[in-house]
Amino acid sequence: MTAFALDPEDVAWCAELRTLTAAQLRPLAEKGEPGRINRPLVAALGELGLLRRLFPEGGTVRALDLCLLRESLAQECTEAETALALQGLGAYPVLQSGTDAQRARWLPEVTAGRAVAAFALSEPGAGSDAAALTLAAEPDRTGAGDGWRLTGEKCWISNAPEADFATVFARTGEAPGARGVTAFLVPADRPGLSGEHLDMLSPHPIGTLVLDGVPVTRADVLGAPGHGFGVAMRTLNLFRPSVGAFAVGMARAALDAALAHAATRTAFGGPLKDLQSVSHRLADLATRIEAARLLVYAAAAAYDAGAPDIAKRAAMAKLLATETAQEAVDAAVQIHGARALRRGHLLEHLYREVRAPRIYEGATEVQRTIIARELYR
């Protein structure tokens, strides 16, 4: 397999996955409450073995497999895609940096879809500049002296505040900036932990976490004290190309809808597809989506091969794919006209979904900064 052509087995698996998603996952997603964790949907992801693909025994998922999963799910059901991706984002620090005890306690539950994970990095004043986080981990003088008390707020956290545990990044102060951050595994039942839901444009669950002296010990540390920023970046480097895959899946769904509508909708004496302004727009979109898809696959293949320039490749993939998806959904809405703006229409749903990936896990502007920095390295 090269970075630019999938094996026949991968192509068949993606088609199978799309069929499975439409038949079994989409009905569960439609019964869920927007902005809340859909636990039956998460459980189905576990029962169908899809979460196991994220956490294979004896190793980590191939970045390309993660991209194929997310793209295929997104084409048929964005809620299913997001539920799977958030499980991976929240729990991958445990797989990559956790102790044997932490892995044994949580990974089987996550893989089965019984426990929901959250990745708590962003704060009200520290989003794209993750090294600027201020949530404090103060030494706990009340216990055996090997712990901390976490005090502060996390914001824009997917699956918060309902998640069963969160990977929380706090400042333990070994050094300034990124070097003074530690990652902690914090179960939801810890005293002093609360939060609230945020009513967002996109329908997936997002909220805040408020930590009021939440107790943690060295047994809760992921990795080593002062090395939490590396825990975060290793997770994001794996998941960043797959955000592009999510975007490509949405873009392809929008293009498919536009193609079908342009073939059947008549105006000015014939189908819309016979109007050059429409057909050329569709041709341009198809070309851009294919370019984005191949760039995503190439970045994933580079990650799997251990390429030294993965930061640049991943940033390019996320940048092009998310910007292209926004363009594709907007164009599909324009081709459909007013019907696409009606609540419940596929494109109305995609229009709300497609905006967020240009911001989270590194906004478009951050990706351009990464690319430019790597060009001059």
Ligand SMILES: Cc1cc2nc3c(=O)[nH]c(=O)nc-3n(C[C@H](O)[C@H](O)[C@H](O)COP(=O)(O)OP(=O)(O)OC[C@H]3O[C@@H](n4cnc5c(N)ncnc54)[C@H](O)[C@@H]3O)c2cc1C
Contents of the next structure:
Amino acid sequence: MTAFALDPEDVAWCAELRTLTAAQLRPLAEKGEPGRINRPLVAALGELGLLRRLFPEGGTVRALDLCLLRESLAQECTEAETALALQGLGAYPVLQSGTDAQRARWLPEVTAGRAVAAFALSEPGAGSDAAALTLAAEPDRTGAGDGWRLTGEKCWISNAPEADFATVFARTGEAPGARGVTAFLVPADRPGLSGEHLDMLSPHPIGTLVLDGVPVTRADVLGAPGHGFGVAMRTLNLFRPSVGAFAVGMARAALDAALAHAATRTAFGGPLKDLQSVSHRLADLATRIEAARLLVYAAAAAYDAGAPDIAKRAAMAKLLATETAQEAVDAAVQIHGARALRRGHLLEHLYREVRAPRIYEGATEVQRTIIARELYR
Ligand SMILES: Cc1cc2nc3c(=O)[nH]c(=O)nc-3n(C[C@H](O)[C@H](O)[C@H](O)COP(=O)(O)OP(=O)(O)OC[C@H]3O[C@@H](n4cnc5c(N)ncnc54)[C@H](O)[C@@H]3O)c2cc1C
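Same protein, different state: after the form predicted alone, show the form predicted together with the named molecule.
Below is the whole assembly, all chains and molecules, this chain first.
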């Protein structure tokens, strides 16, 4: 990738991904139960090799690949995009910080689309301020005596409570705040683990995880005790630009729909696109989406190059892309008129889907705080 354009191979790959998504993934997404994990869809992501591309065998994850996957899938099917992204978010801590045994147990299953992963950081009392989490890991004196019992609640956890395993961040208390947190890999069959589904504006497999004395041992720790917050932050550093890519994909889908509609819908003796207020709105949107797209690619390329200013770039990319996508979808609805609000219309779907990315993985305001902090560093 140069500063301003993708390599021809990446452009061709994106076109291929869109075709594949429309032909093979969208039909599976349409058959899924809203708000529940769609296992046939996750399995297809594995069979088509898309999860493998996310986590290449023996190699490091390429942030740009993650972004291109998310943008291309989102253009055709947001459910497929989300299923792919959640596998990545839930399993990346294992790839990044897991032992050989943890990786061997879970990563082949995740990349084949047979095991579903979750990333459990947020709590009812700790969202943006994740370091305030209170889920307790108390030393367990029973058994071999090298373990903990996890007690507390996680909230807004994608793929919970059905996921096959979750990375759970808990307070082991080595130090106050972020330095007293440990990441644990908790398989779904551990005693004391339960949870319930949460019904959201846009159907999304999401729920709570309730831990009532769940036993974990040293073998379940991801990384080192007391270093779990770093596991979470390194995961979010990789994923933040890609949330922007998801948003760009939705924005491009909305713009394409608006362009097509404005070219064919007639009013006052001509197509809508001949009204200057409509065509200028489309021109502004296309410009802003292009700017967001390039900022996302630049942040991903900076991550892949190990650039020192990735925190600022990732925050800028997520901020601009998610806010632009909201604006693009809203404008596309306006250009369509009433038909866009009819249940089942693409834009009715996108109007609901586009809202959450401005909140999760760091709300817009949190991204501004990160950018400002980096500007004064
Ligand atoms: C669809 C969806 C999926 C999710 N999936 C997951 C998941 O898989 N795993 C997981 O752990 N979590 C997940 N979350 C939770 C998400 O990460 C939190 O919602 C997010 O961190 C914000 O926390 P909160 O909702 O508690 O809002 P709060 O922290 O209460 O913040 C509310 C608002 O206050 C403002 N605010 C907060 N802090 C600041 C600040 N420093 N400066 C300025 N303004 C501020 C912002 O406007 C913010 O939106 C998901 C959320 C959604 C909606």
